[in-house]
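Given next, in structure tokens, is a single chain: the form predicted on its own.
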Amino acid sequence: MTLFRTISGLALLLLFAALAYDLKRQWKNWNAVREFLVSQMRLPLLVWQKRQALLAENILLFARRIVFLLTVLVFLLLAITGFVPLLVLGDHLTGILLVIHVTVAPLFALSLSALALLWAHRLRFLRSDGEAVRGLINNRYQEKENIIRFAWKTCFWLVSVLSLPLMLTVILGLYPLFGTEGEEVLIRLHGYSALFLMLVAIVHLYLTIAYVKQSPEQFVKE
């Protein structure tokens, strides 16, 4: 528990420090960063308020946005209930937080599946993505947009892949197939799967709001 708590705390601290540095670099001062983040927090409300116009304009686009926002909301609930007791209290997940975590988990599985179905085609890897990777490997100059696009897509697919061991460890733990030691291994695997998925999901969400949403035509191609 202590080792996992240390690894999780350091990983999250380093990640948020890197994201804060990038935000400061983009927006020049912390007041602008704060205003930008506040504006992004209002996005779900704005999408809901404009739902009629969005539905009339493009039903599929509206479905993508709603499913994305729902998945983010459920993910945040799972992350808070799963990691706050560990990082703050240094204890296992129990009580009302455990009830919320277990209740929300199936919704996350459903929303993530819907997200994968709705976004898989748009976030497929194209020939330009392969060229960007080969350019990086060969130390050739690459446009920032190409690198961000590849990282954004990679994070999306990594979230989809990492969700499999995350869910599988819980499902296997429900059956009397493992002894006490086996259950402890499954719990550890579930924790590390959750940690890696959370780190990748945070990066994907950050790239979405900090870069892709600002100029989607540069990053999203049908």
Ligand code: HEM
Contents of the next structure:
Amino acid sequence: MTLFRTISGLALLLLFAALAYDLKRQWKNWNAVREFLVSQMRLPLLVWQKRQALLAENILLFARRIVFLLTVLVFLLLAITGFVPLLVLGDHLTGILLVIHVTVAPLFALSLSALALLWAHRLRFLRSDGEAVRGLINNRYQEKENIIRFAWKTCFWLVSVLSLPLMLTVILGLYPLFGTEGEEVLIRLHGYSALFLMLVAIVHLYLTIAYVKQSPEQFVKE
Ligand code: HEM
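Can you swap the form predicted on its own for the form predicted in complex with the named molecule?
Below: every chain and molecule of the assembly, starting with the one above.
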């Protein structure tokens, strides 16, 4: 528990420090960073207020946005209920937080599946992504957009793949296949899958709001 607590705490600290550094580099001062972040928090409300116009314009686009926002919301609830007791109290998930965690979990499984279905084609890897990776490996100059697009897509697919061990570790624990020690290993694996998934999901969300949303036409070519 102490090891997992230390690793999670350090990983989250390092990630947030790196993101804060990048935000400051882009927006030059902390006031501008704060304004940008506050404007992004209003985004879900804006999508909801404009729902009629968005629906009339393109139903698939609307579904993509709503499912993305729902998945982010449900994921945040799971991450908070899962990691707060661990990081703050140094204890396993119990009581009301466990009830909230397992109640919200099926919604997460459903919304993540819908997200994968709605976004998979759009975020498929293209020849240009392969060229960006080859360029990076061969130390050739690469457009910033190409590298960010590749990282953004990679994060999306990693989230989809990492969600499998995350859910399997809980589902397998429901069957009388493992003893007490096996159950403990499964919980630990659930925790580590959740940690990796959370790190990748935060980077994906960050790339979406800090880069992709600014100029979507540069990032998504259909
Ligand atoms: C389908 C989705 C999920 C299900 C069914 C689920 C279920 C559970 C259950 C039943 C526990 C309690 C295990 C125990 O102590 O007996 C747990 C713990 C935990 N969950 Fe989840 N969870 C899901 C998704 C997530 C997500 C998305 C995160 C975070 C990103 C997360 C983070 C955690 C953490 C950190 C713990 C505590 C692990 C520990 O005590 O070592 N879970 N989860």
